[in-house]
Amino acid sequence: MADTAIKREDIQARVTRIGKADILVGIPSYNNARSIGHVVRAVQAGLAKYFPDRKTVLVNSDGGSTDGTMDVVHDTTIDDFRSILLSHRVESFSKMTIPYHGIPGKGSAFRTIFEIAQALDVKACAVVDSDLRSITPEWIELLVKPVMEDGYDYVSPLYHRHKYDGTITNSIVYPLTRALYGRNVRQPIGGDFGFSGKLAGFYLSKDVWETDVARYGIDIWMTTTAIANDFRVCQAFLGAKIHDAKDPGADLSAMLYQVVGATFGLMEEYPRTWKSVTRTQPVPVFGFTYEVGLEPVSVNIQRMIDKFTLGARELVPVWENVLSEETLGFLKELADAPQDNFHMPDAVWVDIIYSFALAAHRNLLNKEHLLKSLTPLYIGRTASFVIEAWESSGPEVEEKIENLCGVYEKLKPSFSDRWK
């Protein structure tokens, strides 16, 4: 096994002094000085607001930020308790900054994470991206508090985001997990997560810490590994999102081949629980859930457009493989589709989705190879998506979204019978 960071002598004594905690926050990073100031106050004001009663750790596990990151950690604190409309300073908080070794990702960075909460014996746990504008004090009571009060093992994060925002979770992570495992998590890749002291150690018990998981697949997993393994789910809902979004058209190859392939992974490891699961059961929500402003995300459709007929082009060979003749004749119709005629049906784009999971079930091509043959597909879906939804408000695109869900469990059982 790889080196890790709780090994080093340094970070054991750190451990030592503090003993066992109640709490513990984790904030994963890589040169993010610009932002995580705001995030390591509000979940400093966070515990000492909602948990003022209780030991607890902040731990920035860096992966080797060269713009000050882990500085403005160690500089960043609440000096005026008052402002956070607090009488008195918590005096039972501590605050790690630690680079954090092995695959460089933000599974590395979770590890170290997991490992410290079990060797402070912590109760619960809450992870926070270093990236969030819209991060309030209250964030951690939500993920924090289902576990301390409730009894619940895993909170998967509630919010609203901007309707083309998160396009990898609504046309794919979310559907197809919500079919496969018949819970409605509605954010299954959400960054921001609550859970236990029992599931970080369950978590570090598996034998994943050396593979793509480590890199960007790490909150599918933990999602998913939760859900397969029974323990108890909620979610909590946060309000907006608001973090460095990114274009849905631009070049999300490598994070859709480690996203997707985590949850094909996974497939492998839970074909039994997930074969067996007939219908969609409700996730509790705690939180007041409200509307919310939201901040707009660029597109560019005749780029993404772009994008799939160049694939069209070159990757039918590789499609051939993969898709039914059916499908692929309708893709390289798409293909010459002008603008106002580019539409990718749902039907079309789950059986794509199930087509690339039974080929790599079957090792049909090389995983990477397959995989990343899929994003000029997704990209023209998400051009689909985003010319069908230009005119639809929030409650709307959610409606498709739910729509395009009953599609993926429409046609799971004849993709289940195909997987041997």
Given for the second form:
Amino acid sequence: MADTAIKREDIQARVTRIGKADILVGIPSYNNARSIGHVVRAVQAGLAKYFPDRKTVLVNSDGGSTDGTMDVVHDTTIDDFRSILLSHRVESFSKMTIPYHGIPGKGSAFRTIFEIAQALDVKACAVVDSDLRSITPEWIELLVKPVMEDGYDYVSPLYHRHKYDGTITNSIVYPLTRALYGRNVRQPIGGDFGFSGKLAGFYLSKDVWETDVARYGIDIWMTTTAIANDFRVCQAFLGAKIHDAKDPGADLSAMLYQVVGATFGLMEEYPRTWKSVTRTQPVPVFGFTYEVGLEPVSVNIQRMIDKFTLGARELVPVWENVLSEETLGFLKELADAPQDNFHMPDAVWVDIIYSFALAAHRNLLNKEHLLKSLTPLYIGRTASFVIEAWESSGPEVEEKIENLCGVYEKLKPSFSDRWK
Amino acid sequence: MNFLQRVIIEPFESSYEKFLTFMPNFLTSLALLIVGIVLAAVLRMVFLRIFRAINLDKAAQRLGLFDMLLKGGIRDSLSAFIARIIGWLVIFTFAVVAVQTLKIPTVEHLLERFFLYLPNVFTAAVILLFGYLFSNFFGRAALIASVNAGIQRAGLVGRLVKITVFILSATMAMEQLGIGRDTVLIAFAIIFGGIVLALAIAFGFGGRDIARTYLQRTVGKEKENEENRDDINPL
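Form predicted alone already given; the form predicted together with its partner chain follows:
After this comes the whole thing, all chains and molecules, with the earlier chain placed first.
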């Protein structure tokens, strides 16, 4: 096992100085100097405003930023609490900035946060992204209070997002997780979560920190682990999620590989659990739901269709190992279709995802090759969805996603039978 | 009488003595061969069961070995193929020992040379096998990466990577066998260097207009892409 940050003497000394704490909020970061100051202020204000009588800790777990992110965290503080309408005395608040060890990625950053949480024996934790622009002090209340006061172990976020945002979530992770584990956690890879100290300890006990869970896979791993192990799960409505523009250099296929790979990997871990689930149970929602204005999202449909067509032309020898002849035939026809008629039905898409899950389970191909070859199909599905939802409002899009969930649930029994 | 004795009886007696000396060796040799054939059949069956128990065929399909066998005209599963090879190896080993038991000097000399060369053949076969597997793996990786990067000639890139890796392994295998050692290496270097040089010259001189147009179009496309980029956050 790789050496972890908690074993460092200076970290242990800080932990010993703090002793015990009630609430810990973790912020993983990597070169987020521009936005992390706002996140730190929101967290500090939230803790002061909603948990004034609790001992609280903010932990910034950094992946080796070179833009002074850790300095910003260190220097940022709320000087005048009256500006946030706070006049009462606040129990101690500590701040720790720690460069994490291990595989570079969000999962490794979270591991360090879990370790500090365990060492401080905290009752509740929350983690929030460091590039958030829409975070408010209320987020901390919404993520932590269900754990502190209502006995929940895991609080998943619920946001209003643009109808084209979160396409991996909407087309794969949410409907698949819901069909498999029977809980409608709408944003299973939302990125901002609340959880109990007990669950943090449970996460740490799992030996996954050298796998893709240590990268983008951490979010779905946390959600699924909580659901599959019968921890009490709820959702908190946080409003809009607005964050810094995504890194244009971020590799979509790597992201897809890590997230979908982690989702498929979890299916291997909990086959008995998901095979026994036959219906979906609602997950309670906390927070006052309201409509929010969202930033426009620009899309280039033709470029997406071109990428799908290129895949359909070149990757058939790879897909032949995975997909049925009928699906392959449909994809070849779709590649020749004009943009106006470009449509990938829900049933075809769900068949593709279940077929890839089975191929991964049966080790038909190298896993990285298999999942990265899904990228053009995912782009094609996204293009089809964007065209379909062009005139739709937010609630209408939600209805379409609901229908997709229904197809995942309908096709699950035959998929389950083929999973030996 | 003397003549008859010298010309017919003595050579006949000598041949008969040699035959009597040779006969036990021959019978031993024959017995060894029969034992080898029986043992080969038993081992073939045992290994076939072991390979099937450990799902070797499934792994072979995943690694592309099944396709390789099909392309080579072998319709057996990998388990059956390896079990059959093991059987033939056992028969071959017993045959060699049987031939040595005959104690014929010329055959012994030939066998000695053959055995000294055998490790080279084995190493070359292993290099070729791994070369084939690596060429498939890297070819497929290059193909998928190129498609995801939006390269229109993705298929060509994948095939080029696959062929290059396989040629490299074939060169190494031939070098191991000692076939045209220097010739093969030099030929590979010339062909490979030649391709690179030809591409450089073609792009630098012959195709400078095409290169200019291509670069302008690519850079232009990047700018255009930047303007028309997607803001969709997939997670």
